[in-house]
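Quick heads-up: it's one chain on its own, the form predicted on its own, in structure tokens.
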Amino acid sequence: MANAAPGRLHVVATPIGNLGDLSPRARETLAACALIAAEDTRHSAVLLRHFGITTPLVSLHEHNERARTPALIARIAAGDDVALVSDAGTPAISDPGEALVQAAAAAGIEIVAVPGPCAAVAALSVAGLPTAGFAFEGFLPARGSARRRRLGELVTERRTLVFYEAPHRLREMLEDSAATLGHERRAAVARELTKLHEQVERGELGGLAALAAHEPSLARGELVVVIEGAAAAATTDTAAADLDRALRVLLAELPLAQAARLAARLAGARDNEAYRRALALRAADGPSDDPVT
């Protein structure tokens, strides 16, 4: 007798709020599936029962993904349908997930997206910031120093920036990101996106760092924070001091044409660039011996 023909994993988008965004399609999908790998059974139990849906479930998160991704690609190869989910929104988005995608990737496996919610692009949509292109961070770094350091990489990031948050470290998020990105940066905080307290606060970083400091409700349920990326002007000015730091550094030990090319390799300048930028700084500091060759 020939071997089943390999199943599919179909990677589902769960509301992340209203059970009215769960789509018709994932809700077929959902029961036709012979397992459902989800974040929190429970969770997903309450949504499986208010559609009537009796597919089991298996759980699948941050701390067991690993070792149960085999048995679950196995289980495919070997015939069965597996749905993926999440407690909310779509899978292996700063959720579990992407090890069972990768590994069934790898296997050969078809994959199949069934497209719903996602709280990082509801939240884009409705923040009132430039969307033409986005980078999404997901959750920075919990402790102060790690976060800072991550929000000082992020400065001359053009792009609109989009991050998850945990109510308890809003405020202090909000301050990190004033202090590293501006104070005048606009902003959007999206709270309970899609639930009956669903609310978006606009502003300026340093406005919103201080309305989380004063008002507790901000600071409760689902949150993502989006930023506007940094202005064309603020980018250039960052490379520029990048390249005179580089080169003020190399022009004190090396000739100015070899100081020109590495500082261009530093900072990511031209050649031609850094080398006028060291003629006007070895003019600017006064006559020097070292050849210019």
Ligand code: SAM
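Only the largest set of C-alpha atoms that superpose within 1.5 Å between the two forms is called the rigid core. The shown structure was predicted, so the numbers you read here are calculated from the model rather than taken from an experiment. Positions refer to the first chain, counted from 1. What changes on going to the form predicted together with the named molecule:
- Once you line up the core between these two forms, the Cα of Arg270 ends up 2 Å or more from where it was.
- After superposition on the rigid core, the Cα atom of Leu19 is displaced by less than 2 Å between these two forms.
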Contents of the next structure:
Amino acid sequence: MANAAPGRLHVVATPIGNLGDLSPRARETLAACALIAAEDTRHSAVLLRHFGITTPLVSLHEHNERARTPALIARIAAGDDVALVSDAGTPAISDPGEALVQAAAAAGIEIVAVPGPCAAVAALSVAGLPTAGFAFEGFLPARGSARRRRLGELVTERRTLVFYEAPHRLREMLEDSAATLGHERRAAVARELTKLHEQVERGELGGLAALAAHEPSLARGELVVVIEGAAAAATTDTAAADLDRALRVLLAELPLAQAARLAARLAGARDNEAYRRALALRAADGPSDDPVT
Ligand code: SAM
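Next up, the form predicted together with the named molecule. The previous block was the form predicted on its own.
And the full complex, kicking off with our chain again.
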């Protein structure tokens, strides 16, 4: 084995519910590899048994991925082809695998994508919201304050937002999203995709939050929440608010022209726009004996 050509790492997507979604190529790859690194070997064993695949499994989960990676890289370097799978969907997408793929890339190992199901992309594709640009956020923080802080950072994001969410947090996630991003923002909750109870609810965030409160079945099973991005006007409003905030602080300390110049730099605004706004704020705040230059 020592002189064998290096093997390859195959990143293999598996079904997110419907076994019919395992591609023929995924099946062949899993059968042909020397070893399959799986998030949960017992879980993947069920899938492999269903397809009559007997390739040995080794576990690779969030707690052992870093420790196991060097041995897997050594094995591939020695000539074995290894497949990476997670419990469902695409490995390394809110799932183990990122460290192994990074290490393989660093070691110059060939990494082959065997693409297939991914809940985020599946939900986005049926949400009925803009798809030209999207931001995948994975899971929001579980704690309310941290979750609201993260949502606050996303207020001006223009791209469609895609979140994974645990069923028991759906209602509070939708309520926090409505309060932070706006009750009228369009959104979709995609639940149990590809499974028997597949359901996609589309509406405004406020309405979906109310639905989650009154219809507990919406929060059963696996869920993706897709939220449309900020409207151009909202981002403009926020940019104006940033400029005003900077101007108010600086005008209290500095001459108007200097305050306007610095505020423009801080808020990413034009100098003449900041100057005009500074004059308006000064006028609205009443007379001052500060020099105007
Ligand atoms: N790597 C996976 C992928 O590519 O979809 C995602 C793994 S992440 C740990 C699991 C989350 O994906 C679930 O909590 C849920 O938010 C979402 N998810 C997985 N399967 C789903 C399905 N059938 N319908 C809706 N959401 C699903």
